[in-house]
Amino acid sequence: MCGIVGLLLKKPNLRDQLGAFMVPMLVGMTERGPDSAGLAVYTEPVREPLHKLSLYCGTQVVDWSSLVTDVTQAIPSAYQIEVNGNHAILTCAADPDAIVGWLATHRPGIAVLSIGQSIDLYKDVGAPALIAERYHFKTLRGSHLVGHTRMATESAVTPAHAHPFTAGRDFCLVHNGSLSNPHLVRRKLEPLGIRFETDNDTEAACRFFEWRLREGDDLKTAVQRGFSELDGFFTFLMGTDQEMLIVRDAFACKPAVVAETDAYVAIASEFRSLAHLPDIAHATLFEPKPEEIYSWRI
């Protein structure tokens, strides 16, 4: 049992309040996911050729300034870093894949959580309220976000196993449910050069969908292909730099509720995480139908 939350703000003048609206949503899902929590927030994109990398250092102490000095010497570029606890957002024009390779060799204790021009990603173990406070989620600004609280049922409780999962650029996925064939999906994708970082079933779904996006599918088409490739129970909530999408499996046994107004689209596993939102009494409320894809663009 896990909790999912999503929020897309239709009105740009509300984007400064994205984090403030979201925190009660995430904390409201604590009973569904007390082990760990995380979110991906989509901000104003950086301009080409810039990219952002979300970094996580765990419990180790990192001299982030020294890291920037060292990576600048190895991969010359202009770098900016914004530190938030044991997370940091590194912005640069250098090839992100080159930076990932350099970190793996020279700073193996630092994980790259996401890459893109819009996405920033935070996740950690512990109670959702503590994580929200630790990383100042109330101050987050942006157009939309995807969040998750986890109750581990099939793999370890670690930051790496926490959601959201990411692959490629500006793509993320959170999942309530369990897949019965993640190893079959892995055996299909690994010969294509797709590398997995955990044994979590959700990662298999995330990398499957991102693979289909790279093969030319749009997100809805990729999800439709997933109906025949991914076996199990799921409510998937996904984000890209332009879109938020939710879909449930054929049995729709994992809960989800959507609230939509002229100002926002809000999604949660249970209504209690939506009850505080402005004008919720006049929102259009519904439960997503089985195997029906719902998406909203900014």
The other form holds:
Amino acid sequence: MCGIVGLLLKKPNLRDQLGAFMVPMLVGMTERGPDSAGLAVYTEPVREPLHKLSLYCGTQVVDWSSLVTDVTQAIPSAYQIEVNGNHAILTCAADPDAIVGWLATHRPGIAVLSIGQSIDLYKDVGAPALIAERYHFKTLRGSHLVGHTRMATESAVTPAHAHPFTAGRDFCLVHNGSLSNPHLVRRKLEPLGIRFETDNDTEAACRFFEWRLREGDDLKTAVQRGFSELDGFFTFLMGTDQEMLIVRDAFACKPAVVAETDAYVAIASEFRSLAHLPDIAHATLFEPKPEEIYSWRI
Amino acid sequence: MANIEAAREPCAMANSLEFDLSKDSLRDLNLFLHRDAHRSGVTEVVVNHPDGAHSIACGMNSPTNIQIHGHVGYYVAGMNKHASVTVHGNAGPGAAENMMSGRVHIRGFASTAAGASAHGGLLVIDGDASLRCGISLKGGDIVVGGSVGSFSAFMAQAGRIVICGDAEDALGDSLYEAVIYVRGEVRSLGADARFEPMTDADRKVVAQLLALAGMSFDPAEFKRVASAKSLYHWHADADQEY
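Let me have the form predicted in complex with the partner chain next, following on from the form predicted alone.
Full assembly next; the chain just shown is listed first.
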């Protein structure tokens, strides 16, 4: 079991309150996912050629300013770092892939959680309320976000196995359910040069969709293709810099409720995570139908 | 604000009691409903701000009238016996699951597995019901004002399901003796389910259930779906191709 939450604000003047609206949604899904939690927030984008990398150092003590000094020497560029506990957002004009390579060699204990111009990613093990407090989720600003609370059923409880999973640029996915053929998908993708970081089933779905996006599919087409490639139970919630998308498997085994008003689209596994939202009494409420793709753009 | 102590010593006026789940705990509500509702003389319990809580009025065993104002989560009125439970909102998965008797009325839509395994009583859903409505029904009656999702009435053994809208895939798959009446389109029937002619007795049943549900469709518009009973006995020659 897991909990998923998504929130897209239609009115730009509400974007300062994105985190404040979302924290009760995430905490409301604690019983569905008490062991880990995370979210991807889509902020005001940085401009070309800038990129942001969300970094995670776990329990290590890291001197982030010396990291910036070292990476500046190795890959000259202007770097900006914003530290938030054991997470940090590194912004620069250098090639993100070069930085990922440099980190793997020189700071192997630091994980790159996301890369993009809009996405910031936080995830860790622990109760959702503690994680929300640890990284000050209440203060997050942005146009939309995708979050998850995890109750692990098929792979270990570690920060790397927590959701959201990311691949490519500005793409993330959270999952409630379990896939039955992730290894098959992985064996299909690895020969194409696609590298996996964990043995988690959701990562296979995430990398599959991102591969399809790179091959030219739009997100809906990629998801449509997923129906014949991904076997198992799923409610997937995905984010790109422009879009939030939800889809459920043919048996709709895992729940989801959507609430839509003039001001927002809010999604959660259960209504109890939506009950606190403003004007919820007048929201249009519905459950996504099986294998129907619902998406909203910012 | 619920006042449980007052309810235990009812006065002439105090036959209705309110619980506000934004302040009162779900456990206090269900404890009152299980232990005290019947002997307290309270005949109506009003529940406000359910806010999607699970298992509200689950396991009732007294003829209490329960009015829930708002949306509820999993298993509302599960295992209901004798009580009449109305949800003025939507219900999460497993509404009235394993109901034994009484009446459960969902004024909005119901999520998956509404009325699953119900042995008796009446479940009314004004809106749509999601997938697996009435799965393994064992004698209860279900009336859905809207449409039902796929695999509804899967392996239903006894009871009746009236669907005023449409049904999605595999309606009545592996049915036993339960009977389905559907007014709209059926995207597909499940294995061993078949359309059968409506008799006068069928029209009477539909009219009766619609009246109980407070719905006013013409029974003549409904089609009957029941089991072809070809799965009742093992056929070695069928080679598992049904």
